[in-house]
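Consider the single chain below, provided in structure tokens and representing the form predicted on its own.
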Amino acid sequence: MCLSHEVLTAAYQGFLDQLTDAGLLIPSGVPGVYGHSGVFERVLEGFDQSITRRSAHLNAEVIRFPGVLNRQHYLKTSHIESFPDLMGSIHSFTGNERDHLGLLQKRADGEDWTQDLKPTQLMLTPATCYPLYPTATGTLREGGRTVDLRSFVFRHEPSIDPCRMQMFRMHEAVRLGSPEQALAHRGLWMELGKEILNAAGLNVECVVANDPFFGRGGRVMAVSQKEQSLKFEMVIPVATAEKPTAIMSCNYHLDYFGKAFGIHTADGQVAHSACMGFGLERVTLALFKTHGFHPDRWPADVKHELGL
């Protein structure tokens, strides 16, 4: 069923109003940017701990990066070509005292003072796995590398859909190695991820998907990505049953990051990579939508799984 823009907008606004009325999300005045209540965070962290507990047997290396990325590393990827509408660049004031006075005068006069800011060495992280690849340059050890990551991610897509936040957290598991190892990792997480979500009472559906590539060329890339079955998503109805929301994705990157950052397997081949990612805020919203806004009333098995 294809819903009109008006119907979708009403559904998103209705769910957002419910969340804010319940005190779970705290509006900031900017679409897609919210504070979270203690209850929201307790559920989010409980689910995150479920991921860690149920994947402990994989013995992944744990790394945590901040939600910023070296600008030069960012430019080694094609993100600026594929997703220019989503990127975030960090700028700051670098002038002297006279320049500062000029900036303050512009602000007082209602002029655009942001023109006096200069780009820093940092970009906002567009995907949790991006900071990993520059650190993996060189030759991988025998058997490849599996890494557990979590960080804040920024994507500039302001929306009243509560699930489409501009700043959110991703918990990812990345595999660097041979094509067979990368594909096996993706296949494993398609099963394990569904198991983890089901244990929390979320009955998801696995679908072939594509990234939101920009422009006319992006439409061709999206078709190619789907035809090659490079990306799968776990979806579930959240704001509306007619347009389910992706709360987890499993991606096979081929040798894209291996080539971009000079990563090789132990036998000298360009490394392939695959990643799994849970959108922690989206999962949390799906839990509230599915079980209600009062975790103390949730099914006993779900509360046990999340440590609530």
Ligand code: ATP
Given for the second form:
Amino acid sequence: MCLSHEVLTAAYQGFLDQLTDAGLLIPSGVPGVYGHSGVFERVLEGFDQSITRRSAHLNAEVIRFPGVLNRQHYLKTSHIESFPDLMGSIHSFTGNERDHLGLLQKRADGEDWTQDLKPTQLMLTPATCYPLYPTATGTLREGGRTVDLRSFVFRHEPSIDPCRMQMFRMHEAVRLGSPEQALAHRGLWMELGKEILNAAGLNVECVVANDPFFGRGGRVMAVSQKEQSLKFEMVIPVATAEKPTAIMSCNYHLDYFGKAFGIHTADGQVAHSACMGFGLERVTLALFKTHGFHPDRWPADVKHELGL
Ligand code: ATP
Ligand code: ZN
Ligand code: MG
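Show the form predicted together with the ligand, please, the one above being the form predicted on its own.
First the chain shown before, then all remaining chains and molecules of the complex.
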């Protein structure tokens, strides 16, 4: 369906107003950056625990990285080629006292003081699984690895769509191993992910998807990704029924990260990888949209599932 820009904008703004009026989202003055109320967080953590409970049989290693990434590791990926518009680079002030006075003067004069900042060793994490691969360089144990991750990630995509945030949390499960193991992981999570979302009363649909690669060359990559069916998303109407939102995705990376970070299987092959990720804020927004803004009035089975 082709929706006019105005209709979509009105739908996003309307849903955003409802969420802020209800106190679930607290606007920061920057599009896509919000505080969350206690009720919002209780629902988000309840869903997160449902993921953990319903995937416990996979015995994944649990690792938590902060939402920042070693700049050198970032540069070993092709993120800067494929998604330059989404990146977040951390800069700070490294000068002396004289430089500091210069910076303050620029600020007072309304000049661009940010030119005086220098890049730190850190980038903001663009996807929760990125910090894992550089730590997996070398040979994997027999059977590969399955890792459970959760972190904040940053994407510079300011929007009035409440579902498109600049900083949000992903809960991921990553598989490192042979092509068969990576594909089996993705297949398993396409089923299990749907089961987990259904248990929370979210009737999602699975669709083939692509990433928003930058520029003209990027369009070719997006088509290729779609043709190879590398990425699937679970979508559900949130702000508008006409343009459903992805609340979880399942990706097969082939040997992309294995090559970039020198990860090998026990039998010496370049490792393949797959990851699945729930967008925790998006799932939470989908729950409020589907069941209403008052969790105490939600269906008993959903409340039970989420421990509410
Ligand atoms: P979209 O197509 O909507 O931009 P995506 O393909 O970029 O989503 P992934 O990179 O696969 O999403 O990220 C994993 C999950 O993180 C998504 O399924 C979604 O639930 C969530 N997510 C992605 N981008 C955002 C965002 N800007 N704000 C909130 N959640 C997001
Ligand atoms: Zn990932
Ligand atoms: Mg995106």
